[in-house]
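Consider the single chain below, provided in structure tokens and representing the form predicted on its own.
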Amino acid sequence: MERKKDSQTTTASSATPEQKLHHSRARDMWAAMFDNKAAFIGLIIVVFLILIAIFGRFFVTDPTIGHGHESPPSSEHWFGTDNLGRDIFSRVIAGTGISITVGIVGALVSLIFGTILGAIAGYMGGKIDTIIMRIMDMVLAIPSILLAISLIAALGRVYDKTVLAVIAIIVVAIPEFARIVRGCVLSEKENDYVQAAKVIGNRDFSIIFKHIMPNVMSSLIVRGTLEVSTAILNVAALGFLGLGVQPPHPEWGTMLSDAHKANAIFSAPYMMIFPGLAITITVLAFNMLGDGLRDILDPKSGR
């Protein structure tokens, strides 16, 4: 028993100062997360939604097959069935996988490209900075829905509409990440540690992504979390317009569109209520998590 304690003590004492600082920051972040009720609730809901997106399809019936006719919620069909007899509960669960996947993938791809462009613009400066940021301004001036409609109108006969809609969402989000990273890099590159890295011969690529970017990650994490909710809303909007995920695949915006076409707002309101609640809860959860992370990671928030 004493040997075990001695080995644990030796292992703990052998940790480098950087490792100890990392563990301390992680503990402080988790403690702050538990103290921030909104962020903690948002985290729980997000984790729950991700689990549904991964495993939910194994516990529901085929959402594309009808089971009779339109019917209200019952013990057999918890959310009722739509005008084609398809189980709404199964379609909402299956739609979770589509929305969460599109939201996370869209935010992640936007973050990667936006980070690269913003880091290059902020660090290199001059004409490179001007060219990159003017292009970002041009893209940012186009609403994501309008860009998606334009892409689908121009290329919809050649490429899948769903792919074009996701690409439009990604392209519009890139300038937001690029602006955040550029501003942080402009601030960080004047610090002494960057000048020291240049003096000892580090290459620009190494300085940007090894020394500067770790100090920018907190802002990117917050913005990335909020961008997931924006992407989910945009996908739902495109689905409602018939430009997103195409039938028979279930998607929350498409489900709202189907209910609207069937004039179900009075005759079968449950066809609109449940997918609408799914969108609201998901977007609210990611926004709560993002706002909580901003309070935790931003030292200027005053918390």
Second form
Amino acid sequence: MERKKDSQTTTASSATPEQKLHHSRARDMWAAMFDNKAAFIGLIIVVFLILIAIFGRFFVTDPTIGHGHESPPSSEHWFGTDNLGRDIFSRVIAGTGISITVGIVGALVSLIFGTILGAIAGYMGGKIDTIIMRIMDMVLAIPSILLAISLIAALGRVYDKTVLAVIAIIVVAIPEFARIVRGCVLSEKENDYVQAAKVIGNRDFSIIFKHIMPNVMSSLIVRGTLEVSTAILNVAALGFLGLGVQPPHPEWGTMLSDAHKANAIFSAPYMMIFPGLAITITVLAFNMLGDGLRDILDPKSGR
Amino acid sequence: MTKYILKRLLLLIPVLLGVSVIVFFIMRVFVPDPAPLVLGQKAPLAVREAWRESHGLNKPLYEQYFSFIKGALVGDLGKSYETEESVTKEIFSRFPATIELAIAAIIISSFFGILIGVVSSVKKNSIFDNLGMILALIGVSVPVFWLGIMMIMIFPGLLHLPTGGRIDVLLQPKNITGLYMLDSILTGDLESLADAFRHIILPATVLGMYSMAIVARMTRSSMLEVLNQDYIRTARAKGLPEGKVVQRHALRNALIPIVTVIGLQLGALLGGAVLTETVFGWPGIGAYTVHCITDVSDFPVVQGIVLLIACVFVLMNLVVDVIYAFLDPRIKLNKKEGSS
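Condition change, the form predicted on its own to the form predicted in complex with its partner chain:
Starting with the chain above, the whole complex follows.
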């Protein structure tokens, strides 16, 4: 506490009070992050994975080129090569980019749509609220993987399966965000400050985004981080069923699907061990970060 | 209470109708003519025409939807494109396998989830707590299909367990409920029971892993909350042994949210069954759905399965809410009705 006060007074001389508050809050968050072991480890792994996703391809061979036949791990091919002779290590590294991108973009887009729908439902109330939330209930009543595979099965012959897989992952995650935002908007709507903002002539849009949204931000960040791991798991599951990112792209779930089809389970277990480990570690890291952020930002919500 | 349940049941109708619209839309509007998918591109026009006629696909879409709904209300979901059999028959010949697997998974996940959660909360911050919570974290992170593959790699060799199917064909018990373990108990066939158990243990563990992790976390946080209450201190102060305090006073009260979470896991389990059944070759509706979607474009069956699972899921949510109200007398349903 003392240390915080000191640094605040030394750096804040030129900042406005609002900036000062903002800075100290960000610093508090960082401090809490370092204290929370799980969150910190999660953050380190996530940063590391993002670096691999961006720069990894410069350090490995082309993941789509074969090198003779299938071979077990060796000094030349660390994770071995698959049934088409492709280097599994290169494919796992290249797959990081696909999974991380799909996970983050998927979570972000469903967060945006969910937020807009939830905000409209909560703020407008009445019939609009009922209609939006009933539609969300319907989507929630279908297990996400079933909804996703139905969508891809119906449209997969006309449109690109990879794009459809991402859309399906986005659609199934929207209701959760809509619920969070609607709940928050409903509870904030009746507060005096919102009424005051209305009276002095603020437009609905600016009331929602300037005054109400900051209150729901921490729940959204937590849920969004956890959603990244759900999205990564879902895209891997679709890949495993042969409905996700299509070959020759080295997506981890698709790699497992190829290995499963090649009956590699006993003959070449390394074809299955490494892509699965990669999924588990990535999802684990985002879960640790998300859980940690919840403890820091949203201590009331519990598990 | 009855009024509340009735009201909730009425509210389910629009949700289920909506689900039927979504599924029908995906399957029928996005794929206006499934004939070439089912019969092949080279099928003669006349054959295609006759096939469409026999499946009622020549009628306008809204008429097709209404006859789908009318049929669904009396349990008729149409004819399968693949086998030309009734969809209801196709689904219900496989549904017991999935139910048996899901029940086994729920039992495993509840037992171990509650056990881990209770130990973690009672021995908070000990090595047991840390190990339990690490296991729970891995449980929510590991992809179910990969866990299945790893299990197949490791355990059948070690424990001589089978890796596919529900039971040895020669040991199949008389079909009473369709749940092989229950059937073999009812017929007193211990050999079948043992074989069915050996077949189900791995897939059920894999399927239940995620739910076990969720239940363990919920149990821990719910127990920690309860253990801080005054009445626990009172129970301890009056000299009750710690075991009794935990069992009788803490766990009983902590159970309410745990039961809710277990009930809500059913949806996750039915979704996870799609993947688990595919990995283990379990002959339930999960693997069947994947087959119908990817191999044969058997859309009436997919429609039927999604509708059935949605029904099970929303009914389960209702059951959970009702149990919740029974367990916790503090919840007044009428009040909840008024505020929502």
